[in-house]
Amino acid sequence: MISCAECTLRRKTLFHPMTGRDLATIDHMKREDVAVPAGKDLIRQGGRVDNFYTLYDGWGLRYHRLQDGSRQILDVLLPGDMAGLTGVLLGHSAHSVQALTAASFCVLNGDALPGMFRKNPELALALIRTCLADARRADLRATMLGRLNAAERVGYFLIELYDRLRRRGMVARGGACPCPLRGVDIADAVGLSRVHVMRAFKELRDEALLQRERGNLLIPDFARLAAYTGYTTISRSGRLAIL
C-alpha cells in the first residue's frame, strides 16, 4: 500500500500542499489500494457507500443510469479526483462510478470523516473548497451544454477536459494529451446521439479547432476554441485538496 507521503500526485502544483499532520490524518483514514479493471463499477447507483476513494492512476466515469437504460455521464474522473464522498455523507450513492481504463484507487474509511472534521479543520476546509470548486465547474458545464449547439457542446466538453489534464501536467509539449473516451462516452456526456457527435467532430476538425485520433486529443489553439465555446479557463491559483 502506497503511503500518503510517497504519493507522487501530491507533488503536482495543482494540489494543495499537505502538512505532516495532514498526511498522518489521511494515512489513518486509508484502508488499502485497489485495482479496478476497465468497465467495472466501483460504486453502484442506489447502493450503500461505506468508503470513499481517490483515483490514483487511470481514468474513471461518474454516471447516472436512467429508467430506460440510457446513461448520462456526469463527470470524467482524472488522477487526484475523489469519488463516493457524497454517498458516504448521505448514506447512499445517487450515481455510479466506473473505471474507464484500468485504474487504481486509494480506499478511505468513510467512518473516519467526522473525526477528521473535528481534529483537522484546516484539512476539512480544503476538502470543502475542492468540493465547491467541482460543483461550480459542473454548474458551468451544465449551463453551457444546455444552451450550445452540437459542435459547441462537444468542443466545450473537450476543452474543459483538456484544461483539467493540462493542470495535472498530462499534456505533452506538442499539445497532445491522452483521451481514451469513445464516441459513445462523449455522446452520453453531452446529451447527443453518436451520429450528432461524429458530425460535431467533423465540424470542429474542418474549422481546425481540435484533432482527435488514436486515443489522443490535440487542441491547436486553446484561446480560439475557448472563444468558440464560451469556455473560461480554470483559475491557476485554485489548488485542490487530495485525500
The other form holds:
Protein chains: 2
Amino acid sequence: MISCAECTLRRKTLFHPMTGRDLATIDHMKREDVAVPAGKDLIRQGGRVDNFYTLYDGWGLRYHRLQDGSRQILDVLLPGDMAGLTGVLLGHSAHSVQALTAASFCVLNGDALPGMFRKNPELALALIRTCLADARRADLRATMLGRLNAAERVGYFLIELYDRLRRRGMVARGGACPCPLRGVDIADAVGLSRVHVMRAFKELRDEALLQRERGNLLIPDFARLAAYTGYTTISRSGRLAIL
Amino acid sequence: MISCAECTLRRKTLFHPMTGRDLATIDHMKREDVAVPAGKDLIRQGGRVDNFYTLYDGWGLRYHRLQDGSRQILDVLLPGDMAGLTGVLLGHSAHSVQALTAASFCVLNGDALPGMFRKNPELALALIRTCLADARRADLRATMLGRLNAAERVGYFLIELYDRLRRRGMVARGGACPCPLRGVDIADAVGLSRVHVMRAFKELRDEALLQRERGNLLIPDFARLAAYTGYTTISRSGRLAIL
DNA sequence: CGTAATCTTGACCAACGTCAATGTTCGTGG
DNA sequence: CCACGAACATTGACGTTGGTCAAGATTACG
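Given the form predicted alone above, what does the protein look like in the form predicted together with a further copy of the same chain?
Everything in the complex follows now, all chains and molecules, and the chain you saw is the first one.
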C-alpha cells in the first residue's frame, strides 16, 4: 500500500496543497489500494456503498444504465478524481463507476468521513469545494446536452476532457493526448448515436478543429475549438485529491 | 427579519432537524430577508458572489444563458432550496438565479461558511449531503436529456418537480398543484422547442398521464407516469435548509 | 494470417425545429 | 360589465437534424 505521504500525484499544482496534519487525517481513512481491470465495475448502480475511492492511475467512467439497456455516461474520471462519495453519504449509489482502462484506486473508509469533518474542517471545506466544482462542470455539460448540435456537443465534450488532461500534465508538447474512449463511449456521453458521432467527427476534422486517430486526440488550436463550442476554461486549482 | 428559531418552513419532515446550537450557528450567518419580484435576477452569471441564499417563499430558477441568447434552465428552486453556494466557495457563479414568481430569500453571509465548518461540523456534513443529493438529481436529469424522447423528457421533468412539491406539502388532496412554469420555461429546461413541448403535452394528455391547465399541474396516476418516464422517487429526507 | 472489434459511408426514415396563422386566457381601463 | 391588447397555447405545413440499417474498410490482436 502506498502511503499518502509518498504519493506523487497530489503534488501537481492542480491539487489542494496538503499539510502534515491533512496527510495524517487521510492516512487514517485509507484502507488499501485496488487494481481494477478495464471494463469492470467498481461501484454498482443501486448498490450499498461503504467505501469511496480516489482514482490513482488510469481512466474511469461514471454512468447510468436504463431499463432498456441504454447507457448515459455522466462523467469521465481522471487521476485524482473521487468516486462514490454520494453513495457513502446518501446510503446507496444511483450510478455505476467503471474502470475504462486498467486502473488503480485508493480505497477510503466512508465511515471515517464524519470524523474527518470534526477533526479537520479545512479539509472538509476543500472537499465541498471540489464537489461544487464538479457540480458546476455537470451544469455546463447539461447545457451542452440541451442546447448544442451534434458537432458542438462532441467538440465541447472533448475540449473539456482535453482541458482537464492538460491541467494534470497528461498532454504532450505537440498538443496530443491519449484518449481511450471509443466512438460509442462519446455517443453515450453526449446523447447521440454512434454513427452520428462519426459524422460529427468528420465535420470537426474537415474544419481542422480536432483530430482523433489510433486512440490519440489532437487539438491543433485550443482557442478556436473553444470559441466554436462555447467552452470557457475555469482556471481554478485547489481540487482535493484524497490519496 | 424573521429569526431562524421562528421559521416554520424548516419544521417539515423533509428537512434536517435542527438543534438549538444549529439555530445559533445559522442566526450568526443570517444577514437579512430579501423580497425579489418575479423575473428579477438575484445572482448574475459570471458575477462575484458574497452571499448565498435560501428560498423561503415562492419559486426560483437556476439557468445558463448562451452567447446566442438561448437559455438552459438547470433547476427549479422550491422553498427550502439553497442558491449561490457554488458562487461563494468558488469565487464567482457560472449560472444566474432568478425569481420565477415573487419570492423571498434569506440572505446568508458567505464569509461565515469556513467558521461554520469549524464550529459545527455536523451542520457541515448535512450541508454536503444536501449538495450531493442535488448533484444526484442533476445526474438523473442529464440522463433524461441524453436518452429520453420529447414526451418522456417533459413527463420526467414534471414528475420530478411534482415529487419535490409533494414532499414540501405543496400538493393538494386531489393531486393538483400550482405550477407557474410557462411552456417556454419547460422547453428551456428539457432541451426542446416551445412548440414541440406543446405536442408532447398533447401526447401525455391523450394518454391521461398528466394535465396542465390555468397554471395548475395534475398527475392522476403517479405510478403510471413514473413507469412511463423511468422516474424513481428517492425517499431520503434530511435536506439542510439554512433559514 | 485470420478474426473480432471498430470505424466509415450511403440510403432512407423518424423526430424535432421553424414559421405562420388562429385561438385562448388574463389583466387593464373604460 | 365590456372592450381591448398582450402574452401564451394550439395547430398545420414544411425543412432540418439526427437515428437506423446495412455493407464495406480499417485497425487491433491473437
